[in-house]
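In structure tokens, one chain follows: the form predicted alone.
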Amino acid sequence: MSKRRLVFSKTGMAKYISHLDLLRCFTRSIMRAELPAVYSQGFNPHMKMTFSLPLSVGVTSSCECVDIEFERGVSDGEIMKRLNSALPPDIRIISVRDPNISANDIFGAEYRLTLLCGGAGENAPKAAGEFFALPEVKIIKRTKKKGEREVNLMDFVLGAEAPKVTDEGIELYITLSAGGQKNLKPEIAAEALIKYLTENADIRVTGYNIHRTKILCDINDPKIFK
């Protein structure tokens, strides 16, 4: 047996798919392939899947990365050309490797954020960088053992790069705590930013596009997971 890390990329329509529902989409593709993968033992065998950091629906990727066991004898190459046959088009492998990083790892991810404002102007960056440089922001997070509890924003913020104006709006990249210690969706922390720059720059938002670009592991020697 060996364990395998694909990285791909989720776009376009897929971003609508869920985690659970990405789970059975690899599964039925690797079927269709016929691809040997490694099933568990027991009364509901499974295969042997684990996803590195599950994707919010509507947020697209280009470095996703899942682990999966096949049986030996079947090459990277042959893995990524059979699964890519069998996959949705907005689901792309783009490459096959072994998995010398453990998803343990993991402690925060780069996100593209453009925020839809057409005409918006030159203060516009302006805004977004003060709202970065805000020592607190408060915000309702969610969580499934502790419900809903209000947080500072700006404690799951690691870093983001000056805002610039685009045809389509405002692009800024943010990088943003996540893995299992420390997790913050990137949609909170654009509606977040939308708010403060409605109420104090005057600027209609009219809609956001998130985009993950990296994911980052080993908080004493970051570097980039794959």
Contents of the next structure:
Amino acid sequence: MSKRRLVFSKTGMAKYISHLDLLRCFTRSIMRAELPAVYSQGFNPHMKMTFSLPLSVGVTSSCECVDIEFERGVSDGEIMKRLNSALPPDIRIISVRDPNISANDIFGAEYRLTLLCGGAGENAPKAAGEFFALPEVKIIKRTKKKGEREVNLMDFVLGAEAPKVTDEGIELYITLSAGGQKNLKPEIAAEALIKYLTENADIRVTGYNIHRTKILCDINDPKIFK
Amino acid sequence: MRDYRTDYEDCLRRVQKPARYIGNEFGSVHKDKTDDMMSFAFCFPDVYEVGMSHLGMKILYHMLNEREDTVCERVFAPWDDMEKLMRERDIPLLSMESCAPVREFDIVGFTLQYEMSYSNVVNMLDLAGIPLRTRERGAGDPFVCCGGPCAYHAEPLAELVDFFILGEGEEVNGEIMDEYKKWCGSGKSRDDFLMSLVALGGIYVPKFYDVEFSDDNTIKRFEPNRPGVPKQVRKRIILDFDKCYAPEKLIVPFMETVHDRIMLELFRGCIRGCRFCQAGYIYRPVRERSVDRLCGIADGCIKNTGYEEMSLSSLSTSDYRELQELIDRLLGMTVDKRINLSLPSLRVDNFSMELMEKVQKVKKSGLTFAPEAGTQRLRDVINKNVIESDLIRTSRIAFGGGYNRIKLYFMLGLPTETYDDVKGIADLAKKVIDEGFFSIPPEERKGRSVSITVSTSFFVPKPFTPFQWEPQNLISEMEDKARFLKENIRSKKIVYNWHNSDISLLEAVFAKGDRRLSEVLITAHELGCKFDGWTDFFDYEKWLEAFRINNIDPAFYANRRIPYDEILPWDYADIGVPKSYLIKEHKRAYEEKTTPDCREKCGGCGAASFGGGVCFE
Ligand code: SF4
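What's the form predicted in complex with its partner chain like, now that we've got the form predicted alone?
The next block holds the full complex; its first chain is the one shown before.
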């Protein structure tokens, strides 16, 4: 038996499928691909499958990871090829490898935010710079365990790049805390930023897209988790 | 043309279940439509998870898309939250695959599975921006058609629908596209196209018929209004069911749907002839698929879907002649792959425990039986061949085999029903426990305790059945009966549920109504009626208001006994079983005489005239 880590992208409309739907989608795709997945024991056996870091509904990604156990005798190349022909078009396997880093070491994730505001974004870089320099931005964070509480957004922001102005609007990369210890959903950061831009720089944002670009692990010696 | 994608996508962020609207599932078909291709919008008048559970839609979707000259895309009813956003932003009803406005399609087809979806048909037409009434449509508008079981008689939609497809669509849908291709660009009128469809057979065009009403609201005259239009339209069926198209590449939804599994259709029709059951009459004669063909289909579906469950879906699955062999072979294909096999409609009288054990190798679940009536007398009236002793014997085997939950389905308000029959339901459920469970010595009982769920629905008289002339009980009568039954169920082991009586009344009205109800439907839509099959939406008061505004008495349709010689709104439809046979069966019901099933002894219902199926076995 061997546990493989599959790095995959989730793009297009697939961003709207929930975690549970994604699990079901992978299970059925593995069945279609006729790959020898290992099942758990017990009353209700299921494929052994663990996603490294949940992704919010509505967010696309090019760096998702899932660990799946297979019986021996199937190569990584074979897994990738067969699974890609069995998955729906908006989910693609990018690589298959040994899971040498534990998902427990994940501490952050980088996101690309695209804020749509037509060509009216020229003030945005300055305003965004001001925003990320603020010592404190109060936000409401909801978790299952702790319920609703007010926290400082900046405690979760690990980095933010200066925005680029494009024809559609503005684009910027931010890095947020992620993982089991400390986690923030990117849409909360995006909405706080949009609110600031609207109130302080008179930028009207009509919509936004978020794309996860990297998952980061090993806080002492940061590297890309894959 | 405005591209709605960005706006539409933005709505998805704000709705409860965005996965309903995203499409792009594995198996969905995306074609680049070129100008010389025809387009068909396949509309299911309910939400995605209901529509995607429906086998008929999958068959016709894939079949049409196998044609190179046709694009078929799916359309579902947006849930309330989505509809609000779409209306706010001026987004019309869009197809799932290409986000194209439904009104741009050549043909817009609805499948009618239940009467309570009619208000959604109206709402979807409105949301699509298609003129609601056929007489308001012209060049540039699509043709609106309907198929499915309710389309055998859907006069209540006559003013809204250009043509109805009577019977099975597998052949005729392709023929319709062929005719459309010829018509398109020919410069001929819309009526010319419809006339070419009439010539195909199985197509009913309501505007080609004049209906005159008498002062007492009954139909005085129902006649074709132009040459070449037949007085009766005969349904289309596929005689050789083995050759009938069955898709093996099904769409596999992302979100969970109501029936989220492979559905294997063993046969069409039913040999039984229960007198209340419309499906049992309109799908005659029974036509089976061979075990080989079924295993071939199953194999393809397993490979192409990855589903973890397969169900054998037919009206009365255990009537399949080679069921044992089929199940053995299917188990051989599924057990290793951990695929569950489920049999949804077992009949009590030929229920075999051994069979059940086999099927449940993978998973054990509750059992469901439908005796439909509480006493033998009433079961004879409705021709439901369930015998009490069989039911009890079967329950004993099931309880002994470790099952501890049995569901029993009944109908209230059946013709000739008395309070003794109603009480019979309570007695029967109690006997199932007393004689089925407590007669097993305690040391042999597998489960500690058992529970029985009794569910009742109210009888809805349906066209094309021997009970089509029967009145439905008044709402007050229905409720009295349900209450009486509740009082008579005293065991804590029996749980009783019943269905809403207001909805049953509306079902009867729209099942048996005529074309004057088209305006009621439009009014009801204007008042906000939609999703009537969902209790959170169904608003009886609004419907009553719609009837009042149009000066129509729902009781005329639902609660009146119709004489045999009255012209019925659905007399135009020829399902292969003549009225004379239904009258004979109706009389036998009152004589409490049963009629044997097709295999025991042919009752001479007329369906043999199709020249195949069970009649020639
Ligand atoms: S003709 Fe006879 S065998 Fe054929 S469907 Fe009718 S009753 Fe059944």
